[in-house]
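Take a look at this single chain, the form predicted on its own, given in C-alpha cells.
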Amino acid sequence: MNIIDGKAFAEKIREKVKSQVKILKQNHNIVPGLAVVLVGEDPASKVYVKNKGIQTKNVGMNSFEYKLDEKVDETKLLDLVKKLNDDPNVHGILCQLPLPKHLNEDMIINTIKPDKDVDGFHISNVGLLNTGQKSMVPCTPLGCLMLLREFVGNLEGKKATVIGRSNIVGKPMFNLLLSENCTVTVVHSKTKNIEEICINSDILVAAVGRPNFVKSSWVKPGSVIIDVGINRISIEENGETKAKLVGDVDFENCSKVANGITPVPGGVGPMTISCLLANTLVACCRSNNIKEPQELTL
C-alpha cells in the first residue's frame, strides 16, 4: 500500500504556477487576478477563502477578495459579478458555495464569464467538458486525475467507479476519467448490489459525503482508491470527545487491499485550491493570447 501524498503533490503544482506567473510578469507585463466573493459568516467558508488569498499572494498573483453580508440584495451580488467580469485585471472569479438560500447559485455561477468561472461550474465549461471540448475544469475533480496521472500513468482501458453523482465531483469526474479512455461507472444512492461493481474496479472515486462509507470488502486488491470526502466525526480519545476529519473510505482497512490511497486530510484537500491557482493561470494565459502551460491544463 502507498499513501497518495497530494499535500506534496500540490505543493509542485503550486511552484510550477508561481514559475508562469514569474513569466508572464517579466515577458508580459501581466499579473494573473483571482476575485473571490464571499457572502455571510460560514466559518468553513471563511477559513477556506482565506487560505486561498494567502496561496493566491505567494505564486505572486493579484488576491481580490470580496465580503458581503448574509443578507445582501442577489442584484447587488450580480452587480458586483458583472463589475468583475469587466475587470480587465481579473482573470478568475468565483463565488464561494454554498451562498445563503435566499440567493439563486445557478443564476450568480452562470453571470460568471465562463472565461473567467474557474470552479467551471458555469453551463457553458459544463456542457465544453461534457462534449470533449477545452473548457475550465471543476478544481476538484481536476486534482484527482493529475494525482491519478501521477500515481499510475496511463489511465487507458482502466476500471473506474465513481461514488456519487454531483455535479462538483461525480459528474465531472465521469468525463474527465472518460476522456483519458477508461471505462467508467457511475453508482450513487439509489444503486443496486455498489459492492459488487466496486470490487471489480481498478480505480475508485469516492465522492458520497458518508464517512467511513467503503469498506475494505468493496475494493480489489491492487486497485487505487481516491477519497474526496470530507466529514467531520466525533470520537471518544482518554474519556474526552473529539472532532476528527476522516473520508468517505475506511481508510485503516481498505488500506490494507489497495495498492495506493489518498488519505484524508491531506489527499485531494490540498489539490483543489492549487488547481484553482492553476486554472486562474490558464484562464490568464487564453484572454491574452498567450500559451497555456500543458503540465498545468488537460
Contents of the next structure:
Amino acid sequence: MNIIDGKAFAEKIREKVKSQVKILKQNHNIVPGLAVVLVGEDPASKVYVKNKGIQTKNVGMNSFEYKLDEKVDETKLLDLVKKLNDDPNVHGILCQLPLPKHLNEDMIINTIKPDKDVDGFHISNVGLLNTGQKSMVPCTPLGCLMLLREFVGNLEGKKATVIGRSNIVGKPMFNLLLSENCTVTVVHSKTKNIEEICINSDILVAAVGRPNFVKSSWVKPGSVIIDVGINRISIEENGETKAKLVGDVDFENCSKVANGITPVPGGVGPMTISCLLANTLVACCRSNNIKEPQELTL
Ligand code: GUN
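Can I get the form predicted together with guanine (GUN) as well, since the one above is the form predicted on its own?
The next block holds the full complex; its first chain is the one shown before.
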C-alpha cells in the first residue's frame, strides 16, 4: 500500500506557480491578484480563507480579502462582486461557500465574471467543462485528477466510482474522469448496493462528507482511493475528549486493501489551494493574452 502524499505534490505545484509568477513580473510587469470574499463567521471558512491569503502571498501574488457581516445585504455583496469584476488588478474572484441562508448563492456565483471564476462554479464554466471545452476547472476535483494522473498514469478504461454528487466535487469529478476515458459511475445517499459498485472500481473518489463512510469491504484489492472528506470528529483518548480530522474513508482498514490512498489531513486538502493558485495564474495569463503554462492546466 502506498500513501499518496498530496502535501508534497501540492508543494511542487506551488513552486511551479511561484516561478511562473516571477516570470510574469519580469517579462510583463504583471502580478496576478486573487480576491477572496468571506461572509460571516463560520470557523472552518475563516481558517480556509486565512490559509488561502497566506499561500497567495507566498507565491508572490496579490491577495485581496473582503470580510462582510453575516447579515450583509445581497445588493451590497453583488456590488462588491461587480467592482471586483471590473478591477484590472484582480484576476481571480472566490466567494467562500457556504453563504448565509438569506443570500442567493447561485445568483452571486453567476455574477462573477466567468474568466475570473477561479472556483469554476459559474454556470458557463460548468457548461464548458460538461461539453469538454476549455474552462476554469473546480479546484478540488482538479487536485484529485492531478493526483490520479501522477499516481496511476493513464486513466483510460479504468472503472471509476465517484461517491457524492455535489456541484463542488462530485459532478465536476464525474466530467473530468469521463474526459480521461474512464468508465464512471456516480453513487450517492439514495443509491442501492453502493458496496457492489465500489468493489468493482479501480478508482474510488469519496466526497460525501461522512466520517469513515467507505469500508474496507467496498474496496477492490489494488485499487486507488482519493478521500476528499474533511470531517471533524471527537475521540476519546486516555479519558480525554479530543478533536480529530478524518476523511470519508476508513483509512486504517481500507489502506490494507488498496494500492494507493490519500490521507486526511495531507491528501486532497493541500491540493485544493495549490490548484486555486494555479487557476488564478491561468486566469491572469488568459486575460493578458499570454500563453498559460501547460503543466498547470489540463
Ligand atoms: N467551500 C468549500 N469548498 C469550497 C471551494 O472549493 N470554494 C469555495 N468558494 N467555497 C468552498
